[in-house]
Amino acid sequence: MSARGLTWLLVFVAALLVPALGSRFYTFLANDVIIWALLATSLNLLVGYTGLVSFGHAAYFGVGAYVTGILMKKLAVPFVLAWPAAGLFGAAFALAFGFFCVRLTRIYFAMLTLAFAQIVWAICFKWNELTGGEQGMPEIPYPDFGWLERVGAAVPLLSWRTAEYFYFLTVALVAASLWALHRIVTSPFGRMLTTIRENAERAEFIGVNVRRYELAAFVLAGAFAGLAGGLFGIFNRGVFPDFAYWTKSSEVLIMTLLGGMGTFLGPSIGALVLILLNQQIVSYTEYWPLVLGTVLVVLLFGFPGGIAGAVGVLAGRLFRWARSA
């Protein structure tokens, strides 16, 4: 096993041990970080690898959350079908919106993604019969863990609360999703996206259909954002219109920039750092937006390549120093 594979395995095992080593609060916090890490990594496929800055990524997050909530709460569809449906609907909306968005570039692309996201938010906010309107859709049920609870009753070591069973399920599903995203970005398709990011005109000159690749990346990013939204709705025990609001898009964009766009691990690091900063600052002062904004400005100026980029530079310098010594 490679060093990178061993690192990911250790992170996966550490995540599984959180309920055993920490309190319920830390399990809740870890669940939040893991879901946001998937959302930020899906956005990184656009921003970091394709060079497309989206201000409306939360739309597919919200669509996935509502699809899973409606199917599980109103139609009693099992989680094993409702969660993949979140990804499919996220991809379908991304295909419809992306068909128009990829025809534009730079700021025009970004503003059009924001416009479509606001349309999704308005539908969620106003369609009372389907989405619950302004009040949202509370009391989304957990998946059925009946067989696990029976095993836990027979084997005390495996006895956990329903929320912790859902945490283990989230860890497994997000790990599988991140593995799939890693395979995508390291494939020839992913390398072509990087080529388009570096010089779209040159890629077109050699015969690459740039718009088709950008649309494919847009759809894949929407699909994984929908999957993240499906998990978040259950974790949050409710789905609300602000899931699709532009502020959610800004949060996930900050995570991607803070961790290091264009690096696969960066968005996950950004999600961890931003959520921990938010938790700590809120507990100390009511002026947490001001303090958090100041900290983020310092971090972004101090580490223009993101935290992951800074760690990579530091590791390279240490390696060169060790070789010279």
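Between two forms, the rigid core is the largest collection of C-alphas that superpose within 1.5 Å. Residue numbers count along the first chain shown, from 1. All of these numbers come straight from a predicted model, not from anything done at the bench. What changes on going to the form predicted together with its partner chain:
A displacement of less than 2 angstroms separates the C-alpha positions of F25 between the two forms, with the rigid core held in common.
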Given for the second form:
Amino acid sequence: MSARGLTWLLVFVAALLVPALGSRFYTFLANDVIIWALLATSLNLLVGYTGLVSFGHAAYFGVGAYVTGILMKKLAVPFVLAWPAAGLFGAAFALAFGFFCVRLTRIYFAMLTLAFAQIVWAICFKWNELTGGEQGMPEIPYPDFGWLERVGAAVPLLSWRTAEYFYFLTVALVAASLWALHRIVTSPFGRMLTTIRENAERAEFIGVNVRRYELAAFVLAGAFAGLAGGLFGIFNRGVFPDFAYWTKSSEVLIMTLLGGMGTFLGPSIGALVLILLNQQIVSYTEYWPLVLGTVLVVLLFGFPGGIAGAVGVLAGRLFRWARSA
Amino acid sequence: MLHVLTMLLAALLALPLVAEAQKPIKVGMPMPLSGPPALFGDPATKGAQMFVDEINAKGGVLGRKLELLVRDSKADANEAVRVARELILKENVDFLVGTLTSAEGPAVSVVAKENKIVFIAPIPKTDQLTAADKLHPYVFRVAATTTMEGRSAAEIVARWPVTRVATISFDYAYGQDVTRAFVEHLKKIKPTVEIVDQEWPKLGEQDYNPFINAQMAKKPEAIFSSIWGGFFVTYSKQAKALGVFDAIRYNFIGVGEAATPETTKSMGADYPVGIWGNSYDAFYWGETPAHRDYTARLSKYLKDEYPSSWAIQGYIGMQFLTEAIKKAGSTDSDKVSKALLGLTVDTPVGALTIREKDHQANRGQLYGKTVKDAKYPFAIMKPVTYVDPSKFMD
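The form predicted together with its partner chain is what I want next, because the block you gave corresponds to the form predicted alone; please supply it.
Full complex below, order starting with the chain above.
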């Protein structure tokens, strides 16, 4: 097994062991981080790999959350169908919006993604009958862990609460999604996205249909954002119009920048750091945005590659220093 | 020697028990502390804190002190859920008392249900919070409901010599529910009434001129409004400029606490004196010795000559919780929840009872016609009447 594969396995096992620490709060935090990690990584497919800065990524997250929520709560559809549906709807919305967005470049592209996201938010906010309007849709049921819980109850070490079973499920599903995303970015398709990012004109000259590739990336990113939303609605015990609001879009963009958009794991690290920082600093001071702003400025000027980039640079220096010594 | 050892061992074993008994009883309070709704949220937390300080000075409850943990819910359902879960999982609070908007209340209720923690809502009014399909053993409300508020207003309007009535409310849960309750009850008790116009500006609207003009074109004789808090200030200034209040001869009733001392104080001479309004409390009410005593203590606590009318909701919420803990003799949520059913508490506004049927307290509100009073530099309700909602509760 390669070193990279081993790291992945270690992270996966470590994540699975969190509930064994015995604190429901740590499990809650870890669950939050893992879902946001998937959302941030899906955005990185656009921002980091294709060079398309989307300000409206929360739209697909919100769509996914509402789709899974409505299917499970109002129509009693089982999770095995309701969750993939979140991905499908995320992709469908991304296809519809992306069709127009990829026709524009740079700032115009960013503004249009933001505009579409605000439309989604407004629909969630106003359509009382379907979405519950500004009161949101509380009480999304957990997936049915019937047989697992029955087996678990019989085995002393495996008798977890429903929230913990959902955590294990999240870890497994997010790990599978991240693996799929990793396959995508390392595939020839993914390499072509990077080519477009580096030089779209040249890619066009060698006969690549740039718009079609960008649209494909947009749809894939929307699909995985939808999947993250589907999980988050259940985890959050309710779906609210806020999920699609622009502040959520900016939050996930900050995670991606903070962690480092040049690397695959960067956005996940960004999600972890941002959520932990938020937790810790809010307990001490109300000036959390000030602290976050300062951290971002330092990172952007000092380490444009984000945390993952900074760690890479430091590790490289250490390695060279060790070899020369 | 052996005896000494046994005693030592016993003492060591007992130590954690003593520590347990002295650990404070933690109460989590998600409440809007930023933005315009903080004008109500902040005083509500102060009222709760005053109650906690007073009870702790007397030795606490069951020999344990109360500890209030306040968190900003930003008047947002999602944020309220988040801080409520954090209070439960991270701070290990024993109970929740809080939330303000009609979106926050039902959302936090779900969290309380799942974590089996008693949750007392002191301000949200939406009927949905304690509706039969949403009710669970752990949710209780000491606020008025949209049904109670709408029907109380209808009783007052029914006495006016008018038949052409119009309404203006924000287009969201609270506005829709309270207006529906008002219209249905008014038509029932005075069938000759005709609803000539209904305007629905969006929540937080800044420009009411189009709505006011459209409404006045229908020539109403009376207007019902549920535009609340700081938004009422904006609305009534624009309505006054367009001559609305004179045109309907001040046959105007503003629910959503349009006649609180805070609102009349902040508007000063701009307040449309002569309209009807309501409030949870008014420092000048002074009906009973208990209320006068409460107002004096609050005035001192807040260092404010005219203390806020919102503090009382935090105070009463904490009072019910504390009495229930005493009655249950335990901080176990299942026992406290049972103790709350049918519990009657002597609050500063009189005896209130939480009904077993829907976990709803018969919390009425003060209603009155606003007048100028030489004693105060702002309008007050006079005479001010506490409308007991018991007869309007389904």
